[in-house]
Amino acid sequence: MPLLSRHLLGLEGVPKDDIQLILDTATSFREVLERPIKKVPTLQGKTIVNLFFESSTRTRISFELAERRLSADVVNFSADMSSLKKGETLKDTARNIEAMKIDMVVMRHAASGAAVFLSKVINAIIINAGDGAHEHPTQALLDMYSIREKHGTIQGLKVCIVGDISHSRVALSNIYGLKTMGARIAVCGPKTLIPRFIEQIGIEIFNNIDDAIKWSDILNVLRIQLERQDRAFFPSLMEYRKYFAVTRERLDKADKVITIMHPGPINRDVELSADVADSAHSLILQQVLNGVAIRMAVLYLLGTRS
């Protein structure tokens, strides 16, 4: 059964069956990644362009690995070395690339809505690898896959997203996806970093990290997105750590096992203490591995549509 949408632009409005299909398909590709030869011919003959206008380590490498594991031809586009420096528009850049007969574009861009815009000006399949502070759908999908792998289900679990909710595309995609899959969701952080619409969509809000820990089965901890902030939203990083950092001392008080997640990069000993990040209950490195399987699943499901 194919996905309903031709593109993956975000998780808002994506039906449960589509998310379930992606997660189930990723399980097959997760097995491929355990083989001595980690490659299948599924997308042989397809050309995929990675169009990254923002810095990225995990997401870019993860997508490129996924593409190569599926035997696609891969082109990596660097905005710093392109005609964008000469004033060329995104539309013209994309159309020129498409004229070279490409099939799919994986794009990260600083502007919210850039992936939707691209899907309207070229015919290639578009996968959103993060657009501004809007959405990052494959990160949320790999988070959900990691949760299901660890707990056996997503339905009914209490997941609290901690940190800079206002500027995080990971937070929004997780909220949409987890709600669809039946999880109970909360957010925790300074009031200045929690957008007003959160309460309107039925998400519980904590402004005290100890209360959030007590409530949660899973903490998905986000870094402070200083590069997207146009003003100070709290006095200092030291102050943030004092009131909102997830530490071993705080987790021990909860007297229960809590799963720890983080999309990376981690600011160690700011939002998350080093001993918690490296603990047995952390899924952080598992998330990285699962990211390749999820992106293989998305590329396969979209790239083989008839």
Given for the second form:
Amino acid sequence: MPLLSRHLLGLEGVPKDDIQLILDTATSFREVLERPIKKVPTLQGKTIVNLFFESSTRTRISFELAERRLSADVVNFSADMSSLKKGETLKDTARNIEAMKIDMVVMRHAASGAAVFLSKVINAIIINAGDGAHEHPTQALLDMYSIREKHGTIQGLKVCIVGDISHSRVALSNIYGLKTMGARIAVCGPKTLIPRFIEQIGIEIFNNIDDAIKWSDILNVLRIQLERQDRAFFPSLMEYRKYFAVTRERLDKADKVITIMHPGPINRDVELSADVADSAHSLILQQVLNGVAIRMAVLYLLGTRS
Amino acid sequence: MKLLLKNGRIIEPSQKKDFVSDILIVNGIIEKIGSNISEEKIDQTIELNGKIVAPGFIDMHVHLREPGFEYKETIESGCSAAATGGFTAVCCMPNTNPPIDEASVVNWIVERSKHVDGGIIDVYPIAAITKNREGKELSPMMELVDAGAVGFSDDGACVENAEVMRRAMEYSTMIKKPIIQHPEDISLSKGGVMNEGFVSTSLGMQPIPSIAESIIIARDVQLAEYTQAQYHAAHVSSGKSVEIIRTAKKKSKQVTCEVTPHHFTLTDEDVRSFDTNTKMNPPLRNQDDVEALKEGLKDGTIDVIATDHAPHSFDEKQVEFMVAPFGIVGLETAIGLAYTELVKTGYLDIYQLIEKYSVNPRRILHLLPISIIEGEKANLTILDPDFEWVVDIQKFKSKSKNSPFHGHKLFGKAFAIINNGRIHFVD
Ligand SMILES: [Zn+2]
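Moving from the form predicted on its own, what structure would you give for the form predicted in complex with its partner chain?
Starting with the chain above, the whole complex follows.
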């Protein structure tokens, strides 16, 4: 059964069957990753470009590993080495790259909607590796995979995303994907970092971390960026830590086991205390490994869909 | 040159006139109005079959882009688009390069427009309020008026500093010209690309709250009351702005405003496509705002429909939404959108439509009123209100095609315009 869409631009509107298929396919690739020889010939002869207009070493390495394990030819293109700064547009860059007979493009870009735009101007298959504060679908898929692996299901679980929701691409993708899979969702953070009207998606909002912890089965904690202080989003990291950090002490008050996730990279002891990040109920390292399997699944399903 | 219009429905809202008649125009002057005019040696006879003959329409908010951005639009192509759209006059905004902040630029534009199609379109420059539109020092306003400027605006930029705005208003009262504000509190809108609402949240787009507009208008109407100046708010887009202006108008006849056709036609839902032709400033708002704008038009709070015609080249708009410039072209869809969205739906009658496209903007700009009577100059827009057509951007006379309305079915189109002794048929 092939995926409905030719591209993976986001998770909004992606049907449950497709998400299920990606997660199931990832399970078989997880097995491949446990083998001594972690390579399959599935995408032999296909050429994939990793087009990164924003540096994100983790995401790029994860994609690159997934591509190589599927035996694809891989080209890395990052903004620093490009002609972008000479005034070339995204469309020009993409068309130039496509002229080199590329099958798939994995793109990270600072502008929301950039992946949708790219899919309209070139013919290659597009995988969105993060567009502005819009979507980061493979991150959400790997989060869902990790949840399913730990809890056996996604349906009915209460997942709270904590932190800077306004500037996050991870939050929206998680909300769209998890909703489709039947989870209940909340966001928690200072009011200034939660976009207005987000409750209309059908989620809960907490401005108090203890209330959020009480409600949740799973906390997905986002990275807090210091730069946000510039535009008065919050007073200081110290105040953020004091009132919004997920700490052992706060979790212990909840009197239940709560799964901890984080898309990385972690600001230890800012949004998440070190002991929590490294605890037995933290999925943070599994998320990294599952990231490769999920990306293999997505590349495989899109790359072999005809 | 003798021109005979047969069976036109002459509508002149200011005189409450609405009747079918023939009109004889000789050398640009209305010589005779009456039924069954028969005259010797007519050069051209046009059967109108009841099409509406209205006082010439004016679009008081147009970016002609010349001088400086001729690849987007020129005075010639912009006038051609105006003629096709049914306008006999436009006001051009000063965000050119060089900007319209000194008399020589005003002279140059007016002069140049006279050579386009025999000068059928009257081009009235709006000069900058401040030098280089920087919001700091006043432009030479008296000199600019003497050169032909009909109003002042830093459009594209808001006059943010309240003191500067106060002084500009005070100064303008000596020359009796409107101060036209582009109302936008930059501290609230900075970095934003679309209306703040559920759609911006669900697309992860940087938002522009509607209060960025209404806060400036709330301040400005107080300044206008304090200085007794004539104040006009450009491209009003939110319900809150309409509410503030409605209240201000109860106290003063000197406060007016305009709305663009796209703001009463589209909403931020249309941005979901990431089509950069849905990116404009102010941004498309929500359904409640659209409703409030239509109500404002209906009850007279909104005096004028103006397009904010903002041409951008194809390549400039073929980029990521965040990177794309704000604005769309509007001259050639203005009448169709207003007729379809406002008259067909019963918000406005045809008289009100003509007021908002002709009578009111001319009054605000202190231009001579147009009368369709014998002995007067013929400055006319002839409309075919029931003409059904589909927008095709490739047919635009404007140099730029950046319109979100391609493929839209509209009712109402200009049939011809007559001005300055010339007639232009819209094909
Ligand atoms: Zn403006």
